[in-house]
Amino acid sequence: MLFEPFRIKNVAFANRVLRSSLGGRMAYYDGTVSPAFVHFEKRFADGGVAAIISPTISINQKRMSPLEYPSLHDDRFVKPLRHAVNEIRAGSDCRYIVQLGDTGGHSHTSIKPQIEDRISASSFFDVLYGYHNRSIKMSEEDIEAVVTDFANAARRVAEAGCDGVEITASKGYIIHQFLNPVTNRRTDKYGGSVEKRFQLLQEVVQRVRQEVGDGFLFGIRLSAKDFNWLPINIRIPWPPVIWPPRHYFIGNDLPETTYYAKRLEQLGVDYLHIDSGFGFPNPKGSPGDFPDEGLHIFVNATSYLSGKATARAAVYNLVPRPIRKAVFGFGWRFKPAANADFAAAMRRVVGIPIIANGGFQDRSVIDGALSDGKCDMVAIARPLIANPDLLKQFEKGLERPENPCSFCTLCCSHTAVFPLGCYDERRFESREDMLNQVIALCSPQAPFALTGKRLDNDHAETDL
C-alpha cells in the first residue's frame, strides 16, 4: 500500500510517503533560502517521497529562531523560494509543501536576548524550553500582529508555486501555547475553556484560506495529547493551575484535540498532520533515545541568553552523563509508528485525510497502518536522513534500510547549533565518515558522499 497513489484535493501524490518537516541552518542569516536548501532538500526529492514538508519556515522577522533558518517574513523571500522549490521538483513526481510557525515564548536561541522571543498566551516558567526567564502575556494587537504573519506568509508560499502550505499547531510553538490549557491561563476570548483556547488558531485559518484561496493546499499539524509530564519539567504557569490537576499533568487530550479536528473540518482544513507532545525535540513527538550529547552542546551554546539559560548549562555541566540520561531522559523510548493509534482516533471524527507521524522506519510498519486504515499517510523525518533512498531500499524488496536509523534523536538536539546530519557516530565506520555525510547533505560543493566516500574530480567515489 506504500506504493499507491494518494490524492488531497486537486494535489495528486506518487506514494504514501511524505518527508516531514526537517529544520536545519540552511539558509543565510536573513532567512532566504541558499544553494544548501536545495542541495539537502532535492536528495529527498530524488529518493522517491511523494512530497516534502519543509522546514518549519518562521513568519516574524524579530523571532528567526534559530538562526539561518528559512523565513518569509517579507515579499522578498518569495522569488528566491520560488526557484528553490522549482530546482527541488525538477526531474521528479515530489510536490513541495511549506510548513509555517512562530516559536513565541519558546524562541531557542537568538544573536542577543529580545523581549519579542517572550511573548505568549500567558506567563510561564519554563526549564527546558524557550531561553527567557519567563514568557509574558500577548495583548490582543500582539494576537492580531501574529494572525497576520501568518496569513502573509501563506500567501507568499502559493506565490512562490509551492504545492501546498502547512501550519503547526504543535511543536509547543505560538498556536501550541494558545492551545493547550498550562501554558493559557488567560480569561478573554483566547483563553479559559476548550474553544476560547481555540481562538487564535481559528482566526489563523480563516485569515490564511483567505488569502491562499479555496482551492490551495491546506493542511494543520496537531499534537493529539500534550503529555506535560514528558520529559521530566518544571512548568510554572500564572495565574497557576489549580483545578483540574489533569491540566498540569497531561494538558490537551483526545477529547480535546478530536474537538479541534473537527473545528478544523469544519473551518475548510484539507488534511491533519498528527502527532504528540509539547515542545520541540520531546520524546512522543520524536520516539527514540534521549539525545544528551546534542542537548549538552545546546544548552551550553545558549548559556549567556538569560539568568534561566546560564542555570540550565551548569545544572546540565555538573550532572554526571548517566544521571542526566536516567532523570531528564525518563519517558524517552523507541515506539514503532508512535502516532498511529491517535491518528486513527482523529480519522474516526474527521473526513479529511490524516497523516501520521513518528516512529515509521520498517516497511511492515508503513504498510500496517496505511492498510489498517489509521491514517492516510505517513510523514517520516530521522530515518531519511539516515537513508534518503529509504522508499528505493523498499522497492528493493527490503523490510528495513541495511543500515538503518537507530532513533537516537541526536540530529534533532543539534540541529539549532551544527548543520543538520546523522550524528550517530555507530551508523559509519568512523567519525571522520560521519562528519563528510552531514557535509555532503548540506554543501553542494562538498568533495564527500553520504557513504563518507571522497569523491574524485569526475565525482566518481573512491575510498577516504
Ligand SMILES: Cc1cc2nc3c(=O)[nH]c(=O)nc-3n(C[C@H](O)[C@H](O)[C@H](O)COP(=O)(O)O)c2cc1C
Second form
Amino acid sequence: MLFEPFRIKNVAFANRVLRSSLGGRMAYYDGTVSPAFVHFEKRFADGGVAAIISPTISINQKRMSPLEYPSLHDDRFVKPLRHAVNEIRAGSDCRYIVQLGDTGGHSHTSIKPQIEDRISASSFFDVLYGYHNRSIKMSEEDIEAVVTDFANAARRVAEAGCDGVEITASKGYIIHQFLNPVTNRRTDKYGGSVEKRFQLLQEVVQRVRQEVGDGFLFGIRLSAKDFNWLPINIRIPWPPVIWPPRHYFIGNDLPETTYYAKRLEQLGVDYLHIDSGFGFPNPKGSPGDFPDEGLHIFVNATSYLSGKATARAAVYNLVPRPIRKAVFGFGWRFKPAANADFAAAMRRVVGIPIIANGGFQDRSVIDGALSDGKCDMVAIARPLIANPDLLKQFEKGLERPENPCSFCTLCCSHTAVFPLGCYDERRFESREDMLNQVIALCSPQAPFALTGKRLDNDHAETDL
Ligand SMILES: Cc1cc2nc3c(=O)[nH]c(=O)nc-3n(C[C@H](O)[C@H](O)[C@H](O)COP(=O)(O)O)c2cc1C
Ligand code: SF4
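Moving on from the form predicted alone, please list the structure of the form predicted together with the named molecule.
Up next: the whole complex, starting with the chain shown before.
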C-alpha cells in the first residue's frame, strides 16, 4: 500500500510517504534559502518520497527563530524560493509543500533578547520552551498582525509555485498557544472556551484561503493531544492560577481536537497532518530517547538571553545527569507509529485525508497503519535523515534499513544550534565519520546515505 499513488485535491502523490518538516540552519542570515537548503532537500526528492514538507518557515521578520532558518516575511523571498523548489523537484515526481509557522512565546533563540519573542495568548512562565522570563498577552492588534503575516506568507508560497501550503497549529507555536487552555487564559473572543480558543486558527484559515484561492492545496498540522502533565511541558500562568486543574494535567485531548478537526474541514482545509505533544522537541511529537546532551548544549548556548535562560542553564549544569533524565526525561521513549491511533480518531470524524506523523521507519509498520485505515499517508523525519533513500531500500525488499535511525533524538535537540544531521555516533565507524557527515550534509558532495553513494555532481551547479 505504501507505494500506491494518492491524490489530495489537484495534487498527485506518487506514493504514501512524505518527508516531514526538518528545520535547520540552511538559510542566509536574512532568511533567504541558500544552495545548502537545496542540496539538503534534494536528497529526499531523489530518494523517492512523494512530497517534502518544508521546515517551518517564519512569517515575521521579528521572530526569525532559530537563526538561519528560512523566512517568507517579505516578497523578496519569493524568487529564491521558486528557484530552490524547482531545483529540488527537478528530475523527480516529488511535490513541495511549504509549512508556515510563528514561534510566538516559544521563540528559541535571538541575537539579542527582544520583546517580540515574548508574545503569546496569555502571560505564562515556561520551563523549557522559549528563552524569555515570561510571555506577554497579545493585544487584538497583535493578533490581527499575526493573521495578516500568515496570509501574506501563504500568498508568497503560491506565488513561488509550490504545490501546497501547510500551517502549523502544533509544536507549541503561536496558534497552538491559543488552542492550549493552559497557555490561553484569555476572556475575550480569543479565549475562555474550546470554541473561542479556535478563533485565531479560524481567522488564519479564512485569510490564507482567501489569499491562495480555492484550488491551492492547504493543510493544517494539528496536535491531537497536548500532554500538559509531562514535566518538560510545565507552564505556570501569570499571575498563577490553579483552576481548572484539568488544564494543567491534560490540556486539549481528543474531544477538543476532534472538534477542531471538524471545524477545519468545514472551513475548507484539504488535509490534516496529525502529531501530538506541545513544544519542540517533545517526547510525544518526537518519540524516542531523551536528548539530554543536545538540550544541555542548547540551554548553555542560549543562557545569555534572559534570567530564566541563565537559571535554566545553571540548573542543567549543576543537576547530575541521572536526575535530569529522571525529571525532564520522563515520558521519553520510542513508540512505533506513535500518533497513528490519534490519526485514526481524526479519520473517524472527518472526510478529508489524514497524514500520521511520528515513529515510522519499518515498512510493515507503515503498511499496517495505511492498510488498517488509520491514515491516508505518513510523514517521516528522523529515519529519513538517517537514510534519505529509505523508499529505495524498501523497493529492494528491505523491511528496515541496515543502519537504521536509533531514535536517539539528538538531531532534534542539536538543530537550533548546530548543523542539521545525524549525531548518533553509534551509527558511524568513528566520531570523525559522524562529524564529517554533519558538516557535509548540506553540500553537493555529501554522501547520499552512509553507503558512500554520492549525489550527482550536477547539483553542485545550483545558482540561486
Ligand atoms: C532535526 C529536526 C528538525 C525538525 N524541524 C521541524 C520543523 O521545522 N517543523 C516541524 O513541524 N517539525 C519539525 N520536526 C519534527 C518532525 O517533522 C517530526 O514531526 C518528528 O521528528 C517525528 O517524526 P519522526 O519520528 O519520523 O522523526 C523536526 C524534527 C527533527 C528531527
Ligand atoms: S541523531 Fe541520527 S539516529 Fe538519532 S534520531 Fe536523529 S537521525 Fe536518528
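Quantities reported herein were computed from a predicted structural model and do not represent experimental measurements. Rigid core (definition): largest C-alpha set, two forms, superposition within 1.5 Å. Numbering follows the first chain given and starts at 1.
Core-aligned CA deviation for residue 232 between these two forms: 2 Å or greater.
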